[in-house]
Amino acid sequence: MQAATMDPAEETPSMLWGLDPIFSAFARLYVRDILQMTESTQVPGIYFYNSHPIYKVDVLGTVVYKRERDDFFCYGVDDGTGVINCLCWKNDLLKEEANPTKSGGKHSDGAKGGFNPATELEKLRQAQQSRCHLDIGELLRVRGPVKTSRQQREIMASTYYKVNDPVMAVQIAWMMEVPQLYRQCYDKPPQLQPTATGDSGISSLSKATNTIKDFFKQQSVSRFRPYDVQDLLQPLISSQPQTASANQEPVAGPSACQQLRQLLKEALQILQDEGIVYRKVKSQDEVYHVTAHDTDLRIAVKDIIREDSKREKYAEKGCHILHILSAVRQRYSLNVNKAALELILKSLECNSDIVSTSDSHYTVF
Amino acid sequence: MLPAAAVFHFPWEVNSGAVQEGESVRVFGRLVCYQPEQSRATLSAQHAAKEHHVAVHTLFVEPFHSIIGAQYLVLGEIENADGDGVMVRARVLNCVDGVNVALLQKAITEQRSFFGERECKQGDAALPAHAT
């Protein structure tokens, strides 16, 4: 077992274990590494295979040992580099071929031809008893969680089956496929870091961004002002002065505010260019609102375009959206860009309360 | 309970003195003889313009099909019989009749070297851990 024994002070959070893409993959591991991977003291159930967490694998291999209970087989799967047991439990079908008689009267029924299900449904028993029942020497591949239990490892199958491989094309594709597997993912050290260090100014803009239309999507606000979506960005600031250097973080608190503040000015910034938010009035009073949840603006918008329609000028192209525009900030508020009636036109249109003629004019009927 | 490990060997290792006894093998190779009476089948294999045989005992694994001729693959523990050299007792035999060895050969070299590349590269890692 010289398997990199991990400090338990070297694991990663377990928060950041699903930023690893293999932690979710079934691991096309060898057996050996299977067997030497260090079991995480903070979850058990969850092994590391250099620094990589992993749960669930996926192993393909001889079985050299065999035992059958009622309710599961025990294979001893044997890849060439290990041997481990696998827990296969049966499942319902496998098990009712105690009384295989059950469905003997109706076999006669259907045979004249067409489709009898409980003919297919035999067939298809007898094909999964035939996959899942191996014998000494034949192949299985097997899926599934690794657990330790009285000590040993072994693999609890959530899929298994017997592999056709009479002139061993499967086993060697994957003794080709394994090593690069392996140079590939396995044994890249994993980036986990919750931010990169390099541009973490312009993600976490974007973040921020993202973060408050998520918001948005999830809430249905249609006003508020900057210190209520404020709070939302503290994650994000937070988490960077700790990765730069977690022991000046007393010196980082104030600037830690301002870097709020300016981040969530900026994110406000774009989130107006791109017209998901507007403000109604430019006042002292910062009140921004949510352009896709404003049904005053809808209705404003709507009200424009069904008035000036019937007006002989735009009544056979309809209105061009320069010209709604217009009547918007005339009418309704001075500071809608055209990005954010943008956003309200398309939605108008896929709820089919207006009309467009051509990409830029609309109309109602 | 488990049974060690079969490793791939190929045919002309087994014989080399390469493999210990009572080690796990797996060995490919032509089916050239077989002796039911004696439980007693060899393999055969070309590598390097030489025909290397290797002796499988197949007691565990009788009754089977026999064809002479047919590529094998057997899997078992290394028995030095008395005075007749190297033989494999056999878990595991298996006709693989129509494999295509140049491939499986390569596989099987393959995974060698990804594991002598991994082992290179831990005890290059294991020298400076040790060194601080």
Given for the second form:
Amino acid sequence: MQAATMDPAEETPSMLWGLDPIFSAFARLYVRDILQMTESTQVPGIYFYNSHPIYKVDVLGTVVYKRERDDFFCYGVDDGTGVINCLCWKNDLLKEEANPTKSGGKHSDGAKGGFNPATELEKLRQAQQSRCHLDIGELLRVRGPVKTSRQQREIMASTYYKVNDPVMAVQIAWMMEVPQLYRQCYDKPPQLQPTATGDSGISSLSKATNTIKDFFKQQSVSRFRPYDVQDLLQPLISSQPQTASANQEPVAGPSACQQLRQLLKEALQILQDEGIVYRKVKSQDEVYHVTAHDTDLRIAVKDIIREDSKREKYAEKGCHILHILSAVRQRYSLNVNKAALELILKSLECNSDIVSTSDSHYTVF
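Previous: the form predicted together with its partner chain; requested now: the form predicted alone:
This part shows the chain on its own.
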């Protein structure tokens, strides 16, 4: 693989990398994207995905090839998008396995049923061996920094272990979580450049969402359109700065009206992701419903729980939240997300309209 490097003109200064929370986390990227990331020209070993600086990753996949040396295992991990080489170093217990005389030929004598340190150490060594010795076809989770060696991208594992997943629960949970991380984090450009006032774009967006939330509390509105709340965000849009001198040319940029519309769009998207608002019907007429004040949605959820709790399947534990969500989308609106449903369920439970019987299960009194 030919290692690609970032264009120095487009690369973010290294002193700003710490402002991106992804930089200090193990990024759960697809293997395909790890292999295609561009390398920094400022600091070798740092890579960029969608302008996010990344140097350590978290991968779950199937072992498709293996190689063992005295000091390390080398596993090829396939997550369905590509195969990457993972260098997994052996710890002291695994190294001693090759030389059993180190631990002593005889175990110390002890009373029957008593604690024998040598025996317990052997059990520990066997457990460690079963977790670190993987065969082709087994599931491996590996975390560590990304390196490029001999023009080949690989992971230098800091942590790795075999995953026992007989019913594929771990893999299904992984496949559901990673696309959300892409939508919410990796595919969004980082907000690293501070503005002239010292506030970042994230803080302005946070102020905008809090302003709209306060408006909902004060006015108790159940439905609104974007232009109903657009003027509330006007104070957050600063006017374009004046040029320093007559000879300085004005800098091209979005107008105040464009900034306001963009800020409103991003704020409404965050409110939808949090379940604060939702659109019952997606049409050209953008009508948003405030979840906490939507009486129709509350009645629909309560009716679903009351009716389905009578069925034999849900009589004992009640209805699971995912079942309720599916029923709400079928009978009421396809655009209700899990976050909005959780707000409704919490409100109904506070009013003693429903009760949670166990984790994520609900029924009526």
